[in-house]
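What follows is a single chain, given as structure tokens, in the form predicted alone.
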Amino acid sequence: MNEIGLSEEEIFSLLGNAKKKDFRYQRVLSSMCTYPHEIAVKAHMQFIESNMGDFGLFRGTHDMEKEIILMLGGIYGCNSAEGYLTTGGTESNIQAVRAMRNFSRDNRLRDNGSCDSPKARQNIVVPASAHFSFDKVSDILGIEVRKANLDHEMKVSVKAMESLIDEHTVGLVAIAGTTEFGQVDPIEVISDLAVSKDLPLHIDAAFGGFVIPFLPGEHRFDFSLPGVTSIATDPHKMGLGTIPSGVLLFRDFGYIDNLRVHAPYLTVDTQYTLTGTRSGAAVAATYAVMKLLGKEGYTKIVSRCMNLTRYLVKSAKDIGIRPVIDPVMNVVALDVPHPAALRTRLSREYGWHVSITQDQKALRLVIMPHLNIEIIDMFIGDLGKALDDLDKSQEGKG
């Protein structure tokens, strides 16, 4: 640190600096965040003081995340829906099988006198689909995460998820929008098979909880179906608010209490969150363009993504590439010769960033409203240059 400080104009050269480093989104197509709405950032600021950590003396912050709570319920299939926000879709996870691992432990406790951990090492169930938030998952609170097979439409195999249940699972995990594929998975069925296990459900929908239910037709996901229990989502991606945002609902105060946590010295005495300080300039810039767009302007703006999610596949499919399964939402992955190396090149010779699915078989896109058909056209026609270059240089190492 300085011993002296900088002026104000030094400080904004240092910042304009370190920003010409940073991808601009217009050339990135690997991204699940974009620009955040202009009513999100001016509501962000102007409650950028505010911390939710200690919410009694934020309490107008706090009616508005009780609002979004109640809004999300509602879109979701549960006017009564509990909750709150958190940093995204990762503390929406581990708090949601934190809640499962402690429902288990007061369960054992009510039916056997006793909370003591079981010999054996407690276990959920997640799709081999499911976001390396569960890894995290797994490290953090000790639980071991069974990773079920995929069909070949890349949704998780029911089969498969009921045959790693056993009498140390706390809970199943089922995605609506995996990242890789953006496909949602037979949640129906899961939600059956929850019930059946009496195990709770939890669903990830991070990405898709802002897109499935704008679009057209029914993908039952949500609190609609009983064996469901939390939802994770984030506004922070296609809900178009500021980073970070992120929001974990229950079906019901049982669960989230679960969580629960004495904190005398605050204004309020128990918190059920995972981190302390939360951000008030969040929950403000998720209630503002949540109140400005509504389903009508969140259903405009799926539609448009979407109508540019089936261009590019029509050109891609103009060149001779096919996606490896046609696109639910805007998430396409490509089936393209040597990923990697295309995803290389077309980074460091056209400057494009794009991503490759886990087992480095496809090339993956995501189609954010940043994008517009101009810049469609320009990625698809550098995709087939640098695959052209791809061929060749292949050829030359024969």
Ligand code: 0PR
Second form
Amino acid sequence: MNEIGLSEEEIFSLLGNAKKKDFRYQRVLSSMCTYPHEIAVKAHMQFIESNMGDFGLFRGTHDMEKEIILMLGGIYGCNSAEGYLTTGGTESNIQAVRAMRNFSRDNRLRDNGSCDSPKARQNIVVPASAHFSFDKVSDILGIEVRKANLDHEMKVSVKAMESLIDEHTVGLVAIAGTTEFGQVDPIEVISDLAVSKDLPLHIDAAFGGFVIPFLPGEHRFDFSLPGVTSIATDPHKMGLGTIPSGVLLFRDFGYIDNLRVHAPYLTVDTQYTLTGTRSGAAVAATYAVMKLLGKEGYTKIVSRCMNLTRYLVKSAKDIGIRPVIDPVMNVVALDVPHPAALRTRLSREYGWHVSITQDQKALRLVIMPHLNIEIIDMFIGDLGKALDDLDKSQEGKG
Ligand code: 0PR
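Show the same protein again, this time as the form predicted together with the ligand rather than the form predicted alone.
Now the complete complex, all chains and molecules, led by this one.
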């Protein structure tokens, strides 16, 4: 650390240099984040000091948080949903599984009069397409994460899920908007399975939560299905809020109450969150952008992203590349030869940031609001060139 403080001018020069090294989103097709909406930035700044970890001190911010939960509960089919703002999908998933685990522990306590851990490890059953945050869940909570196979459309096979359930299963997870394919699992059927097995069902809608409700077709994924007990959705992805902002919603207080800890020093004496200190700025940002856009505004944004996605898929088909599945939302996996090499070439030679699927078999693109037709045209042009380059280098090898 420097002995004496620098001048503001020197600081801004340092910040400017750091900023120059950061990529601009315009050439990024690998990210589920984007520029936050202008109003979200303004609101964030206005509430920059607000701490939701001690919300008794920040009642106005807390009222906004409650209203976000009410608004999202409203579009997710449950006006009485409970919840709070997290740092994103990872925290929401950890907390949702922690609630399931505690729910099952409390049930055992009630049933057996003892909460001794069962000899076998507890488990949850998730789709094989689950985000890697569930591997963190497993590590942190010491729970086995059983991964059920996908079908040819990259949706989880409900039969496979059912076959993995046993007496040590504490809950199920389904995904509304998978990280790699943007696919929605057959959540209606999984909800029935959860009800029949008397297990809680968490929906990871970190990406899809701000997309699916604004798509024309109907993909049922929310509390309107009786088995769904919790939902994770991220304003800092398609919600156009600021980073970090996720939302975790529970069907009712009975579930969130499984996360209660006594908080003796605070203005409120219980806490349900994972982190203590929490950003009130992200609450204000989410509230502001949701109020400003309303359903109409989000529908326009989603519809623009879907048009761009369809345009990208058509342009890719024109150069002989097909998507692994027809896109359901604005995430596309393209079936290309040598995806890993292509990704490197696109980045090194052409300055594009794209990703590949876990199995390394497809190029993965996320069509976020920072993209437009001109950018997609440029990208497809460079993709064609990069494929030709690769063809030539393969021929050279042959
Ligand atoms: N659940 C799903 C379905 C996700 O896609 C993600 C993140 C998460 C949970 C975890 O969310 P947080 O990262 O907010 O905790 N999906 C993206 C991914 O891992 C996140 C991302 C965003 C990655 C921007 C890169 C990037 O530039 O691919």
